[in-house]
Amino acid sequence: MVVGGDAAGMSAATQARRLRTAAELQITVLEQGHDVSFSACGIPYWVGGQVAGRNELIARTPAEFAAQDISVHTGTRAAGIDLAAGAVVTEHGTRFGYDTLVIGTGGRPTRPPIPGLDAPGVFGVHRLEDGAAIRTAIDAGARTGLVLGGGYIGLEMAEALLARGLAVTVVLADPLPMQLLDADMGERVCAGLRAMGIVVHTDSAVREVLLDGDGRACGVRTDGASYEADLVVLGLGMGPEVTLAADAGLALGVTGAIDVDRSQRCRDHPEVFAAGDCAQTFHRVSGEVAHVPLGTHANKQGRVAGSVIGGRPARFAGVLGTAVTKVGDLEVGRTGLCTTQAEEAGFAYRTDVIEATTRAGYFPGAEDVAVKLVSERGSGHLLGAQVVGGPGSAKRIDVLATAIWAGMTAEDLAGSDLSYAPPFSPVYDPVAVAARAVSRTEQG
């Protein structure tokens, strides 16, 4: 049984068909939406324009599915699981036996109690349906957008109302956008925000969702001031839906997320297992107990957990956060530990950033961009990693992104083999350039 049709549900349940036929083992998942295998990190395109239609950001249809033998039920909502018997109870009081379990539910918007945020007018990004309604609201003649949250998928809404030709606003409670950056890379973010002319407020924590004569949002308070809008769309992050799993008796991690192994087995029922924004995972850099929803680590734990069930052993070697976004022309990358996590995580750490561009300079279309490490002093063994800059800046994160996961210090990344040619890079590589910088000084 697999409860949640998306990212690592779908995942674990293709896995574990490609390792056992229908007659070895039977699948069958349960989705409470009317979709499966969607790309919610789409919806911010679709809303925008980019993305034609809803079924473009549909993999994969419960008919496909199907035909691989994998029995998908959606509209289904299971509202419990009796771990005792082996079964799951859908809302209707329909029960399902398993022999094993997947726990896909995955990630809850945040949703703060601030009063009016639940009245028609605001509006979350979490699944189709709710790009659907955003989209509706615009042709219906919406001018003016709020976003409250500064994350990844709050500044990409952003641009898609300001491509939809919406006046946006940004409210955030926090003194910069996107904190997993270093406050000197989110300035340079906050900057990029504005020059588009999207209105940006820092520091201003949302009290209240202001309601029209209809009881539909048409702004928002903070303690020092109120914006009008035609409609409010929520950025404010996601955190582990577990409901249905800390009702049954499961037990949950320090971040609130299902506690599993490494081979994504709950800890304390191992014919359970979790994937995905519910569950608990680690920082490979930190050895810390971690939670970060994106769709490349739930894609990766549910396949750990089908070649589990389908005999084949596995294991998930850990996150680093990876992730990667843009606003109009400005192109944002992170890996690994910022310098908060990374004093948190006890490193003496130091920081390093250069400026450069993503071309040689004299080729057309060079454009800047800002390398930042952060390396372990001493050692000069790479910690973390963020990049800001234009077209062509932000894919270079996965670069650093394999050196810190292969555990290379600075030094080692600089003498590197990478590419060149005036196209794509000055002879040395932005990457290449921040690596020396670290390796120079550590060396003395």
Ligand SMILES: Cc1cc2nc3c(=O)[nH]c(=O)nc-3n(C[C@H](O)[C@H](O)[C@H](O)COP(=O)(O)OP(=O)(O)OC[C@H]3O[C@@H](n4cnc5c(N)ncnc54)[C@H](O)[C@@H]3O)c2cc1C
The other form holds:
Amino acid sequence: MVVGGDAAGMSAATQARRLRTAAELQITVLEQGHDVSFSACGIPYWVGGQVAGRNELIARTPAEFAAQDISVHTGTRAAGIDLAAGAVVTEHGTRFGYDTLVIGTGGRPTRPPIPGLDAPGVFGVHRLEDGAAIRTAIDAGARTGLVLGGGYIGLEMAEALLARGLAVTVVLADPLPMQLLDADMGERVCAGLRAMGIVVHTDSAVREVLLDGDGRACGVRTDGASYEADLVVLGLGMGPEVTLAADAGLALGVTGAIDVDRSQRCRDHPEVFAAGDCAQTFHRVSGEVAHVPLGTHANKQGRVAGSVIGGRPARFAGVLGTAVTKVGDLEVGRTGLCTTQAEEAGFAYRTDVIEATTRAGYFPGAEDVAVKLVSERGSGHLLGAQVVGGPGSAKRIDVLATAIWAGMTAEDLAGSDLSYAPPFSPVYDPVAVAARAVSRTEQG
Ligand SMILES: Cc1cc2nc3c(=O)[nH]c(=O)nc-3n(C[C@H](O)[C@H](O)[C@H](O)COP(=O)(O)OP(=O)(O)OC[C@H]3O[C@@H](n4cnc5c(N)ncnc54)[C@H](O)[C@@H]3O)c2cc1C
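Having seen the form predicted on its own, could you give me the form predicted together with the named molecule?
Up next: the whole complex, starting with the chain shown before.
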């Protein structure tokens, strides 16, 4: 049995099916929504008009899974798990017995107790239905949009609304957008947003959603000001959806997500697996437990669970929290530990920031890019990295993530055989320039 039919759940199901025939293993998926294997990641680009239609965000349909002998029940919410009997009970009382259960219930958008947050005109960005509702509001003539929160989902939605011609204001409680960047890199993002014409109000916790005479959201109030808008979009973060697991008595970890071992098995119930946004994991650099809700992790964790269920040993190797995003032409990447995380993990660290260009300086389209490295003092081991710059910047984070994953020092990276041609990079790639800045001074 699999509960939850998106990245984690369907990765587990398909991987188990690759390893076991239908005669050996019966696989049933319960999904409360209408779709399985959908891309929430694509919602901002669908709203913004870069992706033509909803169906393009659906990787595979229940019928396609049925052809693989994976039985999918959509519109079917699991309401309880009977761990003792080995059964999942749906909201309509149907019982599905299992030998092995995968919980892939995903994430739950953070919704602080702000008056008016549930009013019409306030939109979450979690499921395809949310994207459809925002598109409908825009098509109906919305001219102004407020985005609450400065995480990557909020910023991607700000770009989407801007692309659809709305005047956009981002209101966030934090001093800067993108809290998983250091302040100096977050300032670059903030400046980039403002340069695009997006109004950004930082240090502005929203106290109330303002309602018009029909009870519809028409703005928000912070301590110091009120901002009007035709629609309000929530990007306030994502926690784990663990109601089903917690009610069943499965153990949660300190992050509030389901506690699993490296095979994605629940420690207290090894016949139950959990994967994706609902599951706790560990940070590969700090070694500490973590909850990092990203599709990249959900797919891999689901695959690990499916492998183990299919009889092939597998272990999840941890996360670095590698993530990329863009707002207009401004690209952002981050991986590993930012300075606050390095501090909390007890590292003696140093930081180095370099400025370079994405292509040879003389080549058309060369854009500024800043690379920041967080490295361990003395050893030069790379702990984290951040990249902010023009087109061609963000995916450079993958080289840095790979270096951190492999335990490389800045000196190792500086000496690596990275590619060069004028349309792609300067002779020394910005990544290598940053690594050289560390290794030069670490060596004295
Ligand atoms: C707007 C947006 C943009 C994103 N962009 C990126 C990106 O660019 N890169 C990236 O790596 N990640 C991105 N993410 C995060 C990524 O989408 C998630 O990490 C990923 O979808 C998690 O997969 P999951 O299977 O764990 O959970 P989910 O995708 O949340 O799926 C869980 C499923 O379980 C179902 N379910 C829950 N409870 C029950 C129940 N009781 N019974 C039956 N079904 C149930 C839900 O309906 C849902 O379909 C983005 C997320 C959003 C919202």
